[in-house]
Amino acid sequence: MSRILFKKEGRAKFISHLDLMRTMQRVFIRSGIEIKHTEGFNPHPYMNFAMPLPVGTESRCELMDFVLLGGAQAREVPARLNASMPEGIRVLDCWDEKRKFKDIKWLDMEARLFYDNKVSPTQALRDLYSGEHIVIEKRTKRGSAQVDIAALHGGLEITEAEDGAVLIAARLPVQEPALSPAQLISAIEQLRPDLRPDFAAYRRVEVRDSELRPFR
């Protein structure tokens, strides 16, 4: 088993996952990489994400797994693969997988909120989030729960960009419980909606195992 590490950035954030499975899957066939194939009617390649990625959210550290077939070597793959690649998605890296997915617990990220009316509200989501309880309704299978978000995170910084956008950077869990951007977001419309952004971006970082190790 094979495993890339690349960023989807840009005009690519907005390329579904089902499209951007077609991409790998028309990438690998015109670089000239043989992967394997599920059997069975319909084959279709052997691929395997860590995380299906929001559409409208970058990020610089998807995975995905895949069987070399054929005598390529993983040290090949990223130039060949970047070749045909459209623009806003790069191959950083290829190595022989070692470790399962289910290994990843933490996920660094960047939210970016933007204000129309220039005015910052950094100091004001800086009291709201040290607050020792922030607790929001969570939609879940069942209907929806209150969770208390302050004791999930792994820590949290907010800082005011150049460009008057308020940087909102943390560390989330990724398994249950979970917690993803949007929720970290929420707490704002839920408890705070005065101060609510107009627009907010985001961007995953790096993935990271237990010890916080980046994980590959």
Second form
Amino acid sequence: MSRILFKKEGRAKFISHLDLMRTMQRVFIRSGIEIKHTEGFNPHPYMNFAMPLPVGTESRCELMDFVLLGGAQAREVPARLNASMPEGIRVLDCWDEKRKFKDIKWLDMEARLFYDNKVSPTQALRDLYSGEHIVIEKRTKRGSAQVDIAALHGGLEITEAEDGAVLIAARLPVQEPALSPAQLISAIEQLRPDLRPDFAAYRRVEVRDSELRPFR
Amino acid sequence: MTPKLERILTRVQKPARYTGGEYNEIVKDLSAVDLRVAFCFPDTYEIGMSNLGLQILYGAINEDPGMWCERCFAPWGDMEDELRREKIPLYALESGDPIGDFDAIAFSLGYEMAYTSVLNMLDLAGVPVRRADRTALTPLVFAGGTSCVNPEPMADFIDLFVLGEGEELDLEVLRLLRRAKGEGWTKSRFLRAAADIEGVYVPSLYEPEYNGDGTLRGVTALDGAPKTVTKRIIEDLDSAYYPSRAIVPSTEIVHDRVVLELFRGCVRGCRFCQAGFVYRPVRRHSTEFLLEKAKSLLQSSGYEEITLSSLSTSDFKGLPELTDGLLEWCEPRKISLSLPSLRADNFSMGLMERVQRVRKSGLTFAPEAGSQRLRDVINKNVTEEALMNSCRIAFEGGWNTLKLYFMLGLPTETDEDVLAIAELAERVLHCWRQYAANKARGVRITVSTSMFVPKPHTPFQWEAQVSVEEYLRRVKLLREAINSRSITYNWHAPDVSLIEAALSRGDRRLGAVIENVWRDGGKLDSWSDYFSFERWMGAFEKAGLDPDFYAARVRGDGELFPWDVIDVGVRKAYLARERRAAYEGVITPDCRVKCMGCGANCLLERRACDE
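Next block, the form predicted together with the partner chain, ref. the form predicted on its own:
What follows is the whole complex; the chain from before opens it.
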């Protein structure tokens, strides 16, 4: 099994997961790199993504698996794929890998919160997120549940960026009970609606295993 | 991308259609560019990006190093609301720059129901919709495309029309614009000079006059402009620009595949078909050219499907050689080949097997009329025997879904003709029962009807469209005659067809109607989400015009038509002859059996038609 690490940034963050799969399929064809197809009535290239990326979220830590055929070497993959990529998607690395995606435990992410007509409430947000218990309503497929995000996250830092945006960097669990970036930020809406930002932009930074090592 | 736009895009549906940045888009260094062109398609990204003409002309214009042609599509309603709220002018996908600042805004007008979107896009760009209100040379607003064979309904909004094929013509117009811009010409000086380019129609240089009964009395060509404008063609297709690389959308579009154009024009002469007349004479690409282009397009796009495009694919001379050559390359690469526009009469087993080898898709036949009598009237020379033969081959080959397309309201149609559609569908079902390879899987036969729209430059351009009520009566008649559960009947809404009919044979006065509709909120009228019959009827009333005058009126033999100023090659006298033949039920053989002298061959200077 081969794995690529790629980033998806800028305009490309608006490409949906389904469209990304189509795009990757075509990128392989354009690059002339042969990969294994599924068996069956309607064969399609076998590609496995670690965690589908929501539309509008940037990332520099996306992982995707596939099986190389035709003697291509992992080390030549990034340059060949990048030559055929649409703007904003870049393969950073490719290697042979056996580890399963289920070993990913943590996601390091950043949220940038923008306030248009007021000073960024950086300190108020620090106060909110440093509480001993931060209980929010989390909507799931089975209904909604109360969760304490203070007990879930693996570290959280709030700073103010040069452009005045509030930067929240957090380490979030990706397995049940998982906490998504949007859920983390929903604490503001739920607990301090007065601090609700005018816009929030998300970015995935790194994925880690249970030992907190970057998942490679 | 500006932060404002970025925010908007997180709120709208399918944002990837508004970002640009797709693979193979063309980006140029502005310091080396002296003419900026926005190629606008007045429909959604998914529709527009599926348009072969756009891909061809985008590449052709960008071949000129000093010109940068970018793309622009009509936003869906949610995006439009956001753009207007945030006061972001309509922008081109490649650069993100407002198209109102460009030198030229070019619209592709393929169908009448896109007209209101032209006005809406100009308005979103901050450009006055009426040409009279645009006094500066730039942005020049011009348009081309099939529906421009009657440019008059859009004449109030468009500075100039390019008629026929644009590979050379568009560049001639743009080069003249570059010169005019460099030398500081006025807009009127430029337009007068542009009118001397063959294929250019400048509406401000033509003044229509009307009779008391509303018909056209005459058209005065001003300032020495040519009395008629002859459409342009590319005589040798292989020598004209055809892309080797296609822009690959990052989001799914309607025709998400490589499109290979085999030939232009059609040898058949179906009397209802506008494309069959206005794209004449017949000219083809060579098989070698097509195989070469197919390979480079597939390789550079990564598409896994290629489709052959033309008005009647099975009439392509050398189709077996072409499909064999394509499959030889496609099969090992798991690329599938699809062949639309097959005729039911020469649909051969061999051809079907070729398509089937990689992936099996649905089959569609368009007999257009149910009875042989009416098929003879419209010159759709498909016999029932040939159709049944094709169906048998298909069913034996394992196909079990079949679509049959018909029109209701064709000239001379009687109730017997309508009922014959049901009988034909029954016989197709019976054919399946007799020959199906696998009956256990069942069969699905879909019958679709639409209301016939008489079009300019066809033998039926004199005909009246049936009324909406009459169409619905015939629909009911047919619906009640279809009893089998294996046959599904769909009918298209007639109110859109009525408006389409009024617009397609409209005159310049319809500009007021189109503008009324747009001011009343009309746009994207080919989408049922947006089309409002009441809005159109209200707009006609406000303009003091009656849609039936345009749609439901039989024209007199000698009537002057608004589109007579446009010469598409086929002569009006020939169309009149074809109309008489229709009423006599006399069929006209296809061009390869006998040249009937339509006149389109006069557009060729060096070679013969269909060579």
